[in-house]
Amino acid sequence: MNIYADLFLTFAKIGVCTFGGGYAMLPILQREVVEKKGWATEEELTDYFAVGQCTPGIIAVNTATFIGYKHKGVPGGILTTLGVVFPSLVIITAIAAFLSNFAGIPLVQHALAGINAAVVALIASSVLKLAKSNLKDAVSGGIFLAGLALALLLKLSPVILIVCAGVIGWVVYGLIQKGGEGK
Amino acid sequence: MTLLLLFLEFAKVGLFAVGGGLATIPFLQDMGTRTGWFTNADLTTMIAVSESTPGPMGVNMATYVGFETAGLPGAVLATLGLITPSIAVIIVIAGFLEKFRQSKTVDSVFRGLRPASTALIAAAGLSVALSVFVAAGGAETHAFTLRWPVVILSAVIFLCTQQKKLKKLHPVAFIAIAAVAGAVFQF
């Protein structure tokens, strides 16, 4: 298949499979982009989420643009982003036009409760995978635990957390360990 | 004229909302009040529909507001407005990262970012879990009850994703099975 068509269609598929916010997209991204297509590694995906969370725009769109750009430059970035929003355009337009009471239908509510149970399980499984590739030493483990506590208990802004973690990474891995290796 | 305004209004949302789809809600409330395109009650319906249909929630909401305001062309332009700033900003950042990929400094910064990014994803997962697992009791009791069927289904699916053979199943297969289970057992 033409690579541009592949980028668009893969991200349209990811859009269809996402229920909820950008985080719900992660399990699908890991399967389609990391495992099936090899367009990014687990580490790169984590990087895109890190940047996507503290730059303008919603995470799902930012991550799609990132992967497309990395793979096929500006046209790639545009195509993956159009791909990820395409299903929303079709589905939401159909629902808004014909089924304005959609969210109130009992069957929909029951099915959605089930879907949410699956989304929670899938995010948990994704986090385990990310933890395996990203938490490799005491420092990264510490950043993870501190970040989790600050995000949950203090509701600290992701932007502040990401910036602080970047500074810690720069100091620990860039300055201290580099100095240590030199001796 | 409405179409151009829709594009510009959503480009503003795309430029200033940072984070997940929920981050767009305050901007949409403000947009509704200023333009009169939709009321807060309309917005509540749109949020409910956006959460329960496929597609990232923030994108769904842009499409919905656009459609309600100006039909299909409105839906297209609102969605394009939302994504345009992202495309521009991310392409600049991705280009910058590509250029400095060999840099030791950038590499060490990202080694610090990754555990924090993982933590933020875990925190988001936990808050979704909380909202899905716990049902508020009656208004006068302030009691909270655990929605056991949802908790159990979630636990079973999680165990399946850790199991050697079943973890090869596509995530959407688990979502489909869970939707059917929810509908059949009336979660």
Contents of the next structure:
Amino acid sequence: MNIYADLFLTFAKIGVCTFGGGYAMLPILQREVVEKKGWATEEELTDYFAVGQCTPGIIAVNTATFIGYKHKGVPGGILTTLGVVFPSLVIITAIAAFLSNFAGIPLVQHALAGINAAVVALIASSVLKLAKSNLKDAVSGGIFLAGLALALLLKLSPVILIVCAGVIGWVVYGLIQKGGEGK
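Can you give me the structure for the form predicted alone, which would complement the form predicted in complex with the partner chain we have just seen?
Just the single chain follows, nothing else.
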């Protein structure tokens, strides 16, 4: 298959399955982009997701754009962005036409509650996979725990947390590396 068509169709498939926001797409991205296509590593996907979180725009779109750009430059970035957005545009248009007529029906409300619960499970599964592949030492574990505590207790902006974690990682790992050079 043409690589450009493959980029668009892969991200359209991801876009169809992204219920519950950008975080819900993480397990699908891991499977499609890392495991099946090999377009990114687990670490790269984590980096794209982190940068996508702190840049303006929708995290799912930002992450798709980064992956497409890395793989095929500007055309790849454009196609992955269009691919991930296209299904949502079609689905939202269809839902908007009918939802106001059905939103008050208990069956619809219960179905949406079930979908939300499943999305939480998917996100938790992704967090565990990311933790296994990214929390490799005490420093990264400490940064994770500090970031989690600050996010929960102070409700800091994700941008502030990510920038602070990056600076701390840069300083601490830089010091560790310098200490290793002096031996």
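Residue numbers count along the first chain shown, from 1. Since the model is a prediction, treat every value here as computed from it, not as a measurement. What we label the rigid core is the largest C-alpha set whose atoms superpose within 1.5 Å from one form to the other.
After superposition on the rigid core, the Cα atom of residue 104 is displaced by 2 Å or more between the two forms. Relative to the superposed core, residue 95 shifts its CA atom by 2 Å or more between the two forms.
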